[in-house]
Structures are given as structure tokens and as C-alpha cells.
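One chain comes next, on its own, written out as C-alpha cells in the form predicted on its own.
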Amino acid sequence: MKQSYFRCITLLVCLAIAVLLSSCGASGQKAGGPKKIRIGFAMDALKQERWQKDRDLFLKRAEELGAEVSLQTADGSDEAQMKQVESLLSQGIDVLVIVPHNAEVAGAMVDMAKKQNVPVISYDRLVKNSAPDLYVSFDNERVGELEAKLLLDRAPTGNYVLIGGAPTDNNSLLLRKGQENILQPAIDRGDIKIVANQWAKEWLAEDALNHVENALTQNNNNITAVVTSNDGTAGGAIQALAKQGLAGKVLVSGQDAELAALQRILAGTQTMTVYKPISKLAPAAVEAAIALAKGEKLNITRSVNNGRIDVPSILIEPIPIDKNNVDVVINDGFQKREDVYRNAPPKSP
């Protein structure tokens, strides 16, 4: 009798354990539920306001679609990014999304992922000389064209300074190509003269400041426009101009629609920025990552050559912003009205 009793208790305990185990799956999944897609997101850095927004929007969309994201940030270090990608791959991610610090160095990271049959998306910045499955970005050559065109329309003659971004970032090269597409005919006609042509290491504002200071010294402050490639370097350029009492008198371009840049545009010290609707970019990357992880085919109509292959691409159209259409950025939810207009001069009656 006692043996039957204990056998009964043992059986009930085993059944309880089995039920408990069957109710739990990997990553907290219910039994029989779909496996969560695991996305490895390897970012270069988060110092700039723009990249913090990319991160937040990316994570939000992934959560909405039930995907897990393992996020790593390299803080501008090739070595750190390589180790982080190795770590992500060792965790068994289903797809890798990478914002490369160095377009060339990151090619080895793509190759490493592909050897493990992990699909790769090159996010915003194109990884060179490798075979990523997809490039999701904005038309960066078009961004450069927009930066140069608005300045040239307002100042069709004079001395121009070009300040590019990090030379290790392929986007910097695409931006410069777009700027030259617009400026070269005016250069050939002799309407404008490029008196300085520099690159800002790591997109540093202080590097741009130094380059513009040197250009002002070498040209006796005779500068008409400074084509800077993003809002951070625009801020550095404007600091240099302000020291000479030229802020607001010399045209300055930028991109990313950062809060400080929009405030400078309203104050009159920065001429324009280019808004890249990240609210479209980050979700598109997440949706594509999930599709690739599932082995689904993407509907791609464009490609960009990275030195090895024509990379299938999703390219989103950028929008030029000046003081006349700042509200585009606000209405899109990218910046808050009260922040943008906080220090704006009162409108004339």
C-alpha cells in the first residue's frame, strides 16, 4: 500500500515538472510558439544625437514585431567593433545589422558573418569590399547635392570651403561626390573658387573648427560659404566664423536636423540642414532583418556598388530644411516644437 502511495506521489511530481518545463521555451517562448528572431545590432557610436534616435527607433520597431535585439556600441573603435561582432555571432544571432566605423575594416566583419551563414545588413553606412545582403540608407549622394545646391542658389559667386566628414566613412565620399556634382559647373565657369577642401576626422566639430579657422586666416576672412557635411561639423565651422564676427554672414550647410542645428537655422547662423527621416529608416531595417532571418525574399529595385558587388539597397529620399520649412521636422515627430523654438528670435509683426 505504501509502495503504491509513493509511486503515485512520484508520478504526480514528474507530471508537474513536465508541465512546468513544457510551458517554458527558449527565450521565454511558450511551447509550440514561434522562435524569436535575434538581431545583432553593431553600432559605431552614440555620441551624436542622430544615432541615439536610430537606436531608439530600431529597438521600438523590433519590440513591436516580437524580435530580440542584442545591441553593441564600439565608441568609434575598429578593434572594439570587431570583438563585438565576434561576440554577437557567438551568441547565435539570426541576422547582423552593422553601422561600420570604418567602411573597409568592417568588410572582414561581414565576411565573418557570412561564413557562419548569418545574413548582414549594412545600416546607413555602406561596408566596402564585402558581400552584405542589403544596404539600408538614404541617398547620400543626393544629400550632398542638396547641401551644395541651396548654398549655391543663394551665393552663385565667391570663395567656398568644403569640410567633409570622416574619410573612413563611405558616406563622406558619397556626400562629397554629390556636392561636387552641383559645384563643379560653377567652378568650371569661374563663378566660385574652392579655397579649402578638408576632411573632419571622426566627424569631429573641433576638427571642422580648426579647418575653417585656417581657411579664414589664409583668405583674409573672405569666405562666402562653408559646405559642411553634417550638423556637428557645421557647429564647429560656425564657432570659427563667430570668432571673426562672421556667423550669419557666411552660408553654412549641414545634415541630420539636430536640435542645435535647427535652433541655429532659426537664429540665422546656419543656412540649412538635410533631414533624413530616420522614422522610416530604422523600421525598414528591422523589417528587412526579420525577412532575411526567415529566408524571405526582399523586393529590391536599386543597388549600390561597394567595390566587390552591387549591394541590393533600400534608399530613402532626404529633405532639405531651412528656416522656411523647419516645421517639417517637428510635424514628423523628430524634434519637439518647444525645443526647436526655445531660443528663436520673435517674429516681426
Given for the second form:
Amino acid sequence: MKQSYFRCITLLVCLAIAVLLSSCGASGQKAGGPKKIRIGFAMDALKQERWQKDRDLFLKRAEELGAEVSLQTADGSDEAQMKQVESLLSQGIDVLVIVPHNAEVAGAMVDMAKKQNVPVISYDRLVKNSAPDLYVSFDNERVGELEAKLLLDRAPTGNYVLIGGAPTDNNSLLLRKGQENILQPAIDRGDIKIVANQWAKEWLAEDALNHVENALTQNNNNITAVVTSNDGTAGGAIQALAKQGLAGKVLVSGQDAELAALQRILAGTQTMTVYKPISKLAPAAVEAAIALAKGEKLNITRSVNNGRIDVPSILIEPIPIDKNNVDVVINDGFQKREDVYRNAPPKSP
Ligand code: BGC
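Now show the form predicted in complex with beta-D-glucopyranose (BGC), given that the preceding structure was the form predicted on its own.
What follows is the whole complex; the chain from before opens it.
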């Protein structure tokens, strides 16, 4: 009796050990399991508010899909970006996603990755003269059209100032092209006159401020509209206008739906911005990165030429925002209502 009791206990203990070992084995397999995809994300800078959203939404989607991200930020330096891409490649990433600081210089970084058979996605900004596998962005020419159109609708005649973004960023050129698509017929008719045409180097607000200050001086303050390419530079332009008591009297455009820009729109000093839903851009890039890393074929119908190839492209539609529809940005969860309306003047009845 006693013997069989012990036999039974021994059997149970053995069984328990066997179950434990097999479950250990299973989890061990899981931990080492199918190799996690490693995405190298080489960003330019995080200075503008939007890039922090890009980073956060990118990391979130990657985590949801079980991919690992090695993130690098070059703080506006080509040299740093090159070193960071080299380092990412030496870490053995499966795919590179790059926001180039300089469209031309970054071509060498794409070449380097491709030589090592690492697929590349050009994120938001197109890398020129190289062969990235994909370009994921917004329709930037359309952004430029939306900026110019809203101002031209409000002021069909007068003196216009153009302030482009960093000339080293391909987006600046696309934005300018879009702006010209809209403004050229009005210029040809003699309805509007371009009295200054400048670029804000490195997208600097201070540079935009200086350009607008000079334009005001040269034209005895007779300026109708400033077509500025993003919200940061719009802020600089508005500062220059404010010094002359002209903030709110001269039309100003922008893009990015930055908090400060939405507040200026409600205060009446900025005319419009363009909202680009990064909540669509970042996940689209992560999903495509994973597919490319797995060697899957992407089903892309659009393309944009970058000087060397037609780069397959995903281009998301931008949305124009003025004081009548700021809620679009809030309802999308991009900005918080209490922040946007914090200092807003009460609505007129
Ligand atoms: C982006 C804009 C941004 C600008 C400055 C451009 O390439 O498309 O959204 O404001 O860079 O960072």
C-alpha cells in the first residue's frame, strides 16, 4: 500500500517536471522565436513639433506589429546623418527608413544601404539621385497649391511675397511648384505681383523674419500676402509683420497644423495652415518597412522621379485649415481642444 502510494507520488512529480520542462521549452522557443524585424529610423531633426509626432506614432505602430526600431536623429547635420546610417547598417538592420536632411547628400546613404541589400524608404522627404524602394509622404505639390489658393481666394490682387523652405529639402521645391501652379495665371493677368521671392535656409523662422522685414522695407509696407511654406516660418513672418503693426492685416499661409499656428489662426494673425495626418503617414511607413524587410512585393501604383528612378510612392492627401475648420485637427486627435482654444478670443455671435 505504502509502496504504491510512493510510486504514485513519484509519477505525479515526474509528470509535473515534464509539463514544466515542456512549457519552458515552448516559451524558450517563443523568446528566441521568429527573428524580430529591425527597422533603422534615421530622422533629420525633432525641432519642429510635427517630427515628435512622427517619431511617437512610428514607434507605436512598430511596437504593435512586433518590430524593433533603432532611432537616430541627426540634428540637421549631414555628417551626423551619414555616421548614423553607417552605424545602423553595421548593427544589421533589416530595413532603413530615412528622413533626409539634405536630399542630394542623402543619396549616398541610400546607395550604401542598397549595396548591403537593405531596402530603403524615403520618409516625408524624397532622397534624390539614388534608388530608394519607396517614398511615403504627403502630396507636397498639393500642399503648395492649397497654401497659395486660400490666400489668392481672399486677396485676388496685390503684392505677394514668397518664402520657401530649406532649398536642400526636395519638399520645398514641390511646395513652390504647387504655389506657382496657382499664382502664375494671376501673375500673368497682372492681378498680383511677386515683390520678393526667398528661401528660408534650414526652414529657420529667423530667416523668414529677416526676408519679410526686408520685403516690407523695400515696398513701404505695401504687402498683401506672404505665402510661407510651413508654420515655423509663418511664425517668423508674422513677427516681422507685428513689428510694423501689420499682423492680421497681411495674409499668411503655413503647414503642419502646429499648436502655435492654430492659436494664431484663431487670433487672426495667420490665415491658414495645412493639416497633414501623420497618424496615416507613420503607420503606412512602418507597415511598408516590415513588408520590404520580409521581401514582400508592394502593390504601389504611383511614382515620383528622383533624378535617377521613378520611386514607387504613397502620397497622402493634405487638408487645408482656416479659422472655420480648426476642429478637423482636434477631432482627429492631432491637437487637444483645450490647448488650441486656450487664449482664443470669444466667438462673435
Ligand atoms: C516637412 C514639413 C516641415 C519641414 C521642416 C518638410 O520637409 O514636410 O512638414 O515643416 O520639413 O521640418
